[in-house]
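As structure tokens, one chain now follows by itself in the form predicted on its own.
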Amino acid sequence: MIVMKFGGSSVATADAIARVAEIVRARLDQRPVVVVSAMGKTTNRLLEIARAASAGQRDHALSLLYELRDFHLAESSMERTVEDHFQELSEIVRGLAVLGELTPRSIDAVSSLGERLSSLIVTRTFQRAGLSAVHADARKLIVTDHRHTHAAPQFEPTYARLAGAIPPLAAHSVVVLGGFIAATPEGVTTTLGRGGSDFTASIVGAGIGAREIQIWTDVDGMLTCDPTVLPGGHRVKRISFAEAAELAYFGAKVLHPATVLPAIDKNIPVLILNSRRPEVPGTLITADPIASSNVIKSIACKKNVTVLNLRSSRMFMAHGFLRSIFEVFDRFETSVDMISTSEVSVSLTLDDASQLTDLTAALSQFAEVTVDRDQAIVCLVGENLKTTPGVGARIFGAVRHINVRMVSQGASSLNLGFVVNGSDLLPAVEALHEEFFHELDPEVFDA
């Protein structure tokens, strides 16, 4: 068996789903299990509906709901199924408008509708295309804790359910299920967090002992640089799990960071492929490091980063100062991407600045705080970083014309990251790409 996950852009329209059916048809001999995301930007629109309803904008929320319903009707020809799901959503919207409150449980109830509906639409499209296909409700298979909007899977019962349910169905039919969605042991709907459909695919693959997990998206695989920053990067043919995880954490959108965890545990290869260009071999991710004559495998970037600079106002010893800082970040449930420290000063980066006002107020109780907005992280990733002398000189020589604000290396031997002003991101990536990829190992890269 193989697991094939198709992202939102791959199932965005009826024509796109028809392409997916043909991709799956070509792999029927491998007994595919298909995991799908919501159609297009459906999840974003669902969350917009929920926020409008809870803010008391009932009519606006219902108007958005009807637009989204009409989109699904036009792209699916499944009138009763679509109407039933949007009737359920309209009842939730009216309840949110009355209560004026949007709880994490309510968010999951609303945002789950996209995958619930897309998986049914994809199943029906497969059947109409002549494929034997059967729908499976992921909420009956993937068990999580009760942390709504970012629930953690309970792997033992989940794997037991998957192993019992999926292989008998896959023996005769293509099994289709929605990604991103799951349920508590009591059956209450939860979600795995944004990008969680990749995680679902990996969990399913681990649970059924899949030979391979395929992530179908709208790019040819992992590239040597972020195409939204610098177009024209080279496809990476093969990469290790560890390198892929580093790239994902530092901005490579093609793969959800958590995806690799169940795959690593079960040593299942992951293949990144393009549903619009299925003939392209993609990027193969495996457990073992891939030998390469290139020091760097890829350059990842994060835009719109906020840097907090903290200096102890009480001359704490280092352990007391750092403890106080991380207690604040724990209290506000905010993650840090990079950190650089000395005894009485710390700089760190935030990808999510939604709690910035409260964070700075709390940190100001014991530290002088300054904030730098519109910064960017540049992260170079490669197994050879840890064994190749002189790499730092090459990196900072290439960006010698750019002011580097903060440097981090050592937490992982696979990456070296630094912060620049957002306006300097493109010239920094251009210079580094020229430095490290003007010659390519043909076993690892596609020129």
Second form
Amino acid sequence: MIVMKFGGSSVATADAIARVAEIVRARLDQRPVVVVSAMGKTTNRLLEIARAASAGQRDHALSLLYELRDFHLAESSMERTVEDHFQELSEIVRGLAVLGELTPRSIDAVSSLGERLSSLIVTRTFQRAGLSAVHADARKLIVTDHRHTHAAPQFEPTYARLAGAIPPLAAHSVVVLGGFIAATPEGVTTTLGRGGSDFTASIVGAGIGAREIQIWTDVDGMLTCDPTVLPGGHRVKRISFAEAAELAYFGAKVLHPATVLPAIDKNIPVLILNSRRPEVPGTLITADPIASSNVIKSIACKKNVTVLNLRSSRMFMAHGFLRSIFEVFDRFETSVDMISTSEVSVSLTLDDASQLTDLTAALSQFAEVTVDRDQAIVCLVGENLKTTPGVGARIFGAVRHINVRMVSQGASSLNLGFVVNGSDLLPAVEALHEEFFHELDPEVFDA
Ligand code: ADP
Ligand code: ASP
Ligand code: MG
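Return one more block: the form predicted in complex with aspartic acid (ASP), after the form predicted on its own shown previously.
What follows is the entire complex, opening with the chain shown before.
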């Protein structure tokens, strides 16, 4: 068995889904299990609908809902199914408008609709294309905790359910299930966080003991830089799990950061492929470190980062300062991406600034706080960073004209990251890309 995951753009239209059917047909002998995202930008639309409804803009929410329904009607031939799902959604929308509040649990009730629907549409399209296909409800297979909107899978019961349900079906049919969506042990719908369909694919792969996990998307693979920042990067042919995880964590959206965990656990190779150019061999991610004459494998970026600078207001009580800080972040369930410290001052970056006002108020109890918005993280990743001398000099030489702050080398020592002003991101990445990818090791990169 192999797992094939198709992202939003790969199933954005009826034509795109028809192409997916052919990609799957060409691999039937490998007994594919297919995981799909919501169609196109559906998840964003659903979240807009939920926000509008709970803000009391009922009519606006409903008009967005009708637009999204019409899109699904036009791109599928499943009128009854589409109507039923949007009927259910319109009831939730009316409820949210009356209550005027949006809980994480209701967000999941709304945002799960995209994958619930796309998985049914893809199954039917496969059947119409003459494939033997069956639908499986991911909410009956993937068990999570109760952290709605970013639920964590409970691997043991999940693997047991997957191993029991999928292989008998996959023996004679292509099993299709929605990514991103799951449920608590009581059966309440949860989601795995934005971009979580990749994670579903690797959970399924680990649960059924797949030979390979394929992530089909809209780029040729992992590229040497983020194409939304700097186009023209080169495809990385091979990369290690550790490198891919660092890149994903620091912004390479092509892979959800948790994707590699189940794959590492069961040592299953992950392949990133382009559904518009299936002939391109993509990027192979495996456990082995990949030797290369290039010290850096890729440059990841995170935009719209907020930096908090904290200075202990009790100068002589530096002891306990860090503990107090982390206690606050824990209380607000806000994660910190990068941190640099000295005895009485600490800078840290957040990419979720939704709780900023409350966070700042709590931190101000024991620290002077200043906030810098619109910052960006640049992170260079490569296993050879560990062992190659002089890389720091090359990095900071390349960006010598740019104001660099908050430098951090991860404990894994296979990444080196720093923060720049948002407006300096492109020139920084351009200079670094030229420095590190001017020459390419043909074993590892596609020129
Ligand atoms: P999907 O809908 O298939 O899950 P995503 O939009 O989540 O696709 O991820 C693919 C996108 O990731 C690409 O279109 C690209 O813009 C972005 N991306 C960011 N960094 C990288 C990188 N280093 N290599 C390739 N793609 C990247
Ligand atoms: N549809 C979800 C999202 O947009 C999950 C995914 O596509 O991976 O975040
Ligand atoms: Mg994605």
